[in-house]
Each structure stands twice: as C-alpha cells, then as structure tokens.
Amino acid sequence: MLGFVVKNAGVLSLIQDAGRYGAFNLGLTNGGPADALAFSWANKLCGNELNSIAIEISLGGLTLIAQIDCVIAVTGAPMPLTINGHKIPLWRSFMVQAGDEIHFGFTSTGVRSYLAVQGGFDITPTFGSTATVCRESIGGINGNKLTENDILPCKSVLQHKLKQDIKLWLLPEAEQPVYSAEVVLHTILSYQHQQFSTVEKRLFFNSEYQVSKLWDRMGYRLDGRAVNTDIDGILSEGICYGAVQIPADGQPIVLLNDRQTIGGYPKIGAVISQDCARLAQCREGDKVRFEPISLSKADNLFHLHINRFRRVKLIECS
C-alpha cells in the first residue's frame, strides 16, 4: 500500500493514535498525542474519526515524499510548513499530489505539530493501539521513532471521488491555540496531599518555575522553590496522566503520556489534561505556575473543553 516515504525524519517524528489504553497491568503506559487538542483538530479537518492515526512532529525537521493523491491537515506549534518549496499556512487541510514534498522546518514558538491524512495511516496496532513509546519499544513501525526510508502507507479516498466533490477545511483563526512561553497549570490536590503543610502547599501555588532541560513525552521536570514534604518515599503505586512528584530534591515533575505506569515518589496532585497538553508545547527556560483547583470545577472545564470543539464550525475552503 502507497503513502509517504520519509526522506528526512526530523528531530523526532512519532506515530500516534489517542493512545494506549487497558494496559497498565502489563506495565505499558499510554503513549498518544502530547498536545490530544491539536492532533484532534487535524483529524477533524481531513473528517477523519477523531483515534485516526497521526504523526506528532517534534521541533521540525520531517521531510515526506507523498506517493499518492490525497488530502492532509497540519496543526498545532507553528512550524514553517512548505509544499515543493512554497509555503502553506496550518490549521487547515490541502491537497498533495504524487511526488510532492512536504517539508517541516523548525519551530521557534511551542514544540509540537500533527500531520494527519484523509482516510487515515494504515498501521498495525499493538496492544490495541499504534501509539509509539520508544522506550517500551511499542507502536508505530518496529517501535521506534520515524527514521529516514520508512513507508507510511494512508487509506486513501481520493481514488472514489471527482476532484471536485472533495471538501477541504480551516479552523477559524479565533479558534485557533495560541502557544505561549508562561503556562498555568490548574492542579488538583490528591494523592499525598496531606503530607504537605499548608504553608508549603500555599508557597507552590505562589511560586514560578521554569522548565528544565530534562522535558520529554515521559514528563517536565522544573526549577525553582524546592517543595518539602514530611515524607521522602511511599510504596509504589499507579500514577496518572498529570500527576506532579516531589523528589528528594523537592523539584517538581510533571508526569505526561509516556510516564511510568507506577512510582514512590510522594505527589502533591493532578494537572487537568487540557493544561497538560499547554505543557507540552513548552521548552527550556518557559515558566510555569501551579493553580489549585477543586474536582468538580475541572470536571466542568473538561465537559466544556470537549463541548466546545464540538460546537465549533470549521469554514470551508475555497
């Protein structure tokens, strides 16, 4: 089966689905999309189902070969995008013709991009997922990252339809995210919150961190006011999408897709998922903040996060 062939792979190109699911028993972790709002949005613009498979570009750098008609969507960090040498805007999907190239160049602003085709990639899944973990070595094609030669075969519809009756899409640019460089993460407390004193929990949420140099899909570890806590390990125990530890060093560490499915460190609480998918879109030396927030409130902002894209009207391209 036809598709794309990658003649550069970037600094880290990934295939992803929403990830991983049913299978922390086994100790696989989720794996899927870092930013799930922006891999969401390119499946919707190609009007695929919104699990449809997708490639997650980190920093830039992919380079593809298209082998076959078909229409395709980028979103997410602003990567300079370019079709045989001429500049395509994002948030929107096009056409590619065989032997077009399709090139990423590199991001100043945000880390993460998504690249999904009409139709979908046609992957085997593992586990139930073709979510790519490369340190469990699962998913995507022989469990590893995108590398130069590798074929990425699409489920192309172009082939049943006349030019004419194919519908293309962009997302309203007020609809669009927005990637910053300072990032509020609404946190619930949980976990072994109570074994944090007040005034340390009240100095957490009043201090600013910034992102280390140790930030990957497993998780972001910052720097700043160290947190202490009364107790310096637990019993291991399963760990959540979000879950912020406290190691002996008192730095926290954001947890995110790629994390371990089980760990002793003591943790003060949960950042909500849509604010996890904002740290995602942050590098070294960007500042983070930590909000509190009650169980019901992030209950509500989740039903409407997911209502609003819902309601959401893409515009029809020309």
The other form holds:
Amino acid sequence: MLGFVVKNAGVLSLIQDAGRYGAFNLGLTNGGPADALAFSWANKLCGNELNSIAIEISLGGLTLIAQIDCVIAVTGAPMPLTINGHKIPLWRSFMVQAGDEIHFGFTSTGVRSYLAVQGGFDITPTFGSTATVCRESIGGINGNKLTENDILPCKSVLQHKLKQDIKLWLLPEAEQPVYSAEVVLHTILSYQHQQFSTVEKRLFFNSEYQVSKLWDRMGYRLDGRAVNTDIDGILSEGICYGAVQIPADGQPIVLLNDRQTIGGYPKIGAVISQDCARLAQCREGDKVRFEPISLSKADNLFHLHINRFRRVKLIECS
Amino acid sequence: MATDSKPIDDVSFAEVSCDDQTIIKINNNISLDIAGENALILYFTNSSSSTVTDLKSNIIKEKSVAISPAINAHVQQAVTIIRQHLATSVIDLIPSYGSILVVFDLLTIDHHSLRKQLKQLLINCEAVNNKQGRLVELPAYYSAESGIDLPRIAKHANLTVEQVIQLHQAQEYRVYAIGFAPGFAYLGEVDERIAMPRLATPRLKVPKGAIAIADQQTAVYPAQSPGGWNIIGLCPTDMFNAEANPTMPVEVGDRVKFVAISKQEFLKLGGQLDANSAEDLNKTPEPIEKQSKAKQVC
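Same protein, different form: I have the form predicted on its own, so give me the form predicted in complex with its partner chain.
And the full complex, kicking off with our chain again.
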C-alpha cells in the first residue's frame, strides 16, 4: 500500500494513536501523544476520527516523500515546515501531491509536532493500539521509532473524490496554542501527600523548578528545591498519568505517557492532563511551577477543555 | 504557558488546603484515596495486623512483613468485582501488593459517583480464604555462568551456592503484581536467608530470562533491560511474547515454582547464553549524563 516514504527520520518521530488502554495486566503502559491537544487538532483539521493515527515529531528533522495525492495537516510546536522547499503554515490542512517532499526543520520553542493525513495511516495495531513505546518495543512499525526508508501506508481517500469536493480547514489563530518556556502545572494532592508536611507542601507549591537534562516521554525530572518526606518507600503501586514522584533526592519527576505502570517511590500528587500536555512541550532549562487544585475543580477544567475543543469552528480555506 | 494566556481561572490556596483529608474508609480493611484527575486508588490492609501497613496508605512500616498473600488475595477479589460491575466506566486497573489503581473515563462517570459505587460494591468484600491460584512451573538454569550474583548472595547469607539455589527453588511463590515493564511479574516471598538488597548502581544490561532477587522478591526479566536485581540464573521460558496466546505464562494470583534444569535442557528449551553477557554485566554503568544523552527524548 502507498503512503509516505521516510527519507530522514529526524531526532525522534513516532507513530501514535490516542494510546493503549486495557493492557495494564501485561505491564504495558499507555503511550499515545505527549501533547493530546495538538494531536487532536491535527486529526480534526483532516476531518478524521480524533483517535486516528498521526506522526509525533520531536524537535524536528523529519523528511517524508509522498507517494500519493493526499490532504495533510501539521499542528504543535512551530517547526519550520516546507513542501518542496516552499514554506507552509501549521494549524491548517492542505493538499500534497505524489512526489512532494515534506520537510520539518528544527523548532526552538515547544518540542512536539503532529502530522495527520486525511483518512489516516494504515498501521496494524498491537494490543489494541498503534502507539509506539520504544522502551517496550511495542506499537508503530516493529515497535520502533521511524527509521529511514520506512513506508507509512495511508488509507487513501482522495482517489474517490473530485478535486472540488476536497475541503481544507484552518484553526483560527486565537485558538492556536502558544508554547512557552514557562508552565504552571495544576496539581491534585493525592497518593502519599499526607506524608509530606504542610510546610513541605507549601514550599513545593511556591518554588520554581527547571526541566533537567532528563526529560522524555516517560517523565520529566525537574531541578529545584528538594521536597522532603520521612518515608523511604512504599509498597509498589499503580502510577497514573501525571503522577509527581519524589525519589530519595527530593527532585520531583512528573510521569507521562510512557511511564512505568508500577513503582515504589512516594508521590505527592498528580498534574492534570492538559498541563501534562503543556509540560511535554518543554525542554531542558524551561521553568515549571506547581499550583494546587482540588479534584472537583480539575474535573470542571477537564470538561471545559473538552467542550471548548468541540465548540471551536474551523475556517474553511479552499 | 505564559501567564497572559493562562486558560485557567485563579486557584487559590484558600480553596485547596494542604491538610485536606482525601481518604475515605470503605470498611475495616479497605480505604479509598485520590490518585489523579481520572484515577482513584484503593488500599487494602489486614485488620488483624494493622502494623503491617499504615491503614491510610501504602507506607511501609516494617519492610520485611509488608507483603501478605492474604491482603493480595483480597486485592484480587476486589479486582474481579470491579471488572464485573464497572466495565463501562472504568478504563483499566493496576492491582499491586496491597492496592488497586482505578483509572476511569471522565466522559462516563465523575469521581463522586465512582466513589459511591466502589463503596457500595466493596463494603462487604471480605478477604476470602486465600484461594489457590494456578501452579506454573518455570525451568531455571542455575549456575555460575547464568547466575553471576550467586557467589555474592552465598557469601552474604553465609551459605554455599548450592544451598542458595536449593532455597530459591524450594519455595512456591505468588504472583503479586505485573508491571514496571511488559511481562515483569513480581514474585514473593523469597526465603529471608537469601533475601538480598538491590545493587547500589543498576546494571545497564540484564539479559532476557535472568532470574533475579531483590529483597524478598524474585522475578524473571522478560527482555534485556537495565536492572538492579541480583541475578541467580536464567529461565528459557518467554515471560512476554506479543505473538503468543496467552502473551504471558503467568497472571496475578498464580503460584510459581522454579524447577532446576541442566545446561543441555536449558539450550534445548530455546534458552540462549550470550558469551559476552558475563563481561557486560561486570561493566560499571555509564555516568547518568552519558545515559541521558542517548535517551534524551525517547
């Protein structure tokens, strides 16, 4: 089947769908897009189901050659995007023709971009999902990140359509996320938070942290004021998305999509999902602050976020 | 996010007190707490031995007695009940030694109703009489070449290598939890005489099939990976095979017994000895800065 040929795989380009759910009993983690919002916009701009497969490009460097005429959209970090050398804006869908070369330059703000194709990529799922988790060698093409000469087959839809029937869309600028080198992470106190003193918690919420050199899809290790607790460890227990783990050195680790499913370090709380997505757009040296939030308020924010996404009207541009 | 585009209205400290009591008690042995935006966590204790773990959480008071088959059986029973009754609103569960992480679908249920339903479902969930799980035998090639840490453990325990091997295979283990990595089953409990703390610095490369000990836990590494457990042998059985059905030879609640095999049997069962493995194992890990460069974004 035809689609795209990978000419240059870039730093880290991964096949992702909405994530792998229901396989915790085998020890498999979720995977899925590190920035779920940008991922969803890419699919929405292509008129796809929101959990359709897209390519998550970290930092940049990916070059693809189209083998078919198709409609694609790129969202997320502002990577300089060119088609056959011509600059193309993000956050909109456009046509590419067989033979076109799509190139992602490197971004200096944000980390991850998403490329979706109308109709979706045609990849066989493993344990119910195509999400690539390199650490587990699961998902994607043979459990691996994209490599040179990989073929990304597409469910071609254009051949049955007349050119004038193809609709192209644009996300209004006001709705396009801006990626910043400073993020606030709204955090629900949870798990072992009662084992941290009130003073420790207040200091935690009033200190600024920096993303250390250890940041990846598994988790972000932060540098800053150490958080102290008098417990050494806990019986290993399930770790949720966004959990803030405090290891012995007191430097917080926010656990993300590719986290291990079970662990024995104490946890002070969990960051809400929309802020986890913002954190995943940060890199070494970026500034992070935590802010406490109640579970009920977090719940409201989640629904407001979903509702806002659903209500936004795309602008037709063809 | 820059402060000017902050999409979230102010959340002040006044609304969220750091001293908020988030835990609720379901019955004498089960309590329920918050984990995250779409996750709650159930903690199980044994009321007759409340010194084992703190009733409110999962805190280890006395590490050596913290793992209990009775509590884990209770966890298993609750998992069955939750799977039966909350299949539509619960996305997935992570059972472990004495807890269950309940991840739910925020578009189907909210935490208030889920708490209520869990309470109703589990209020009468008593620890049943340790139902016997399936017995799974795993072949084990114990030797100097496959178990690099055997001499260290023997020395630490003041036993011979043969006695260490004997003690490890004499015991029947329970599968307490599966996690950390695909197919990684936490087995307990190892005879306390051969319990051994994790290595201070984890090895960069532990071979696939390595049978290892950490404190009173033992496990078989399902794939080559970094690891800090003490290696005593090799198991030729695949602990995780995405193509096979079932994917794993064991599930939580099963009983596992290791059966010693010879090198010939090990090779015949498909086991592989990497000639370089012993050498690799003795290499000191690279400094963390170097490691981080290699896996900076993956």
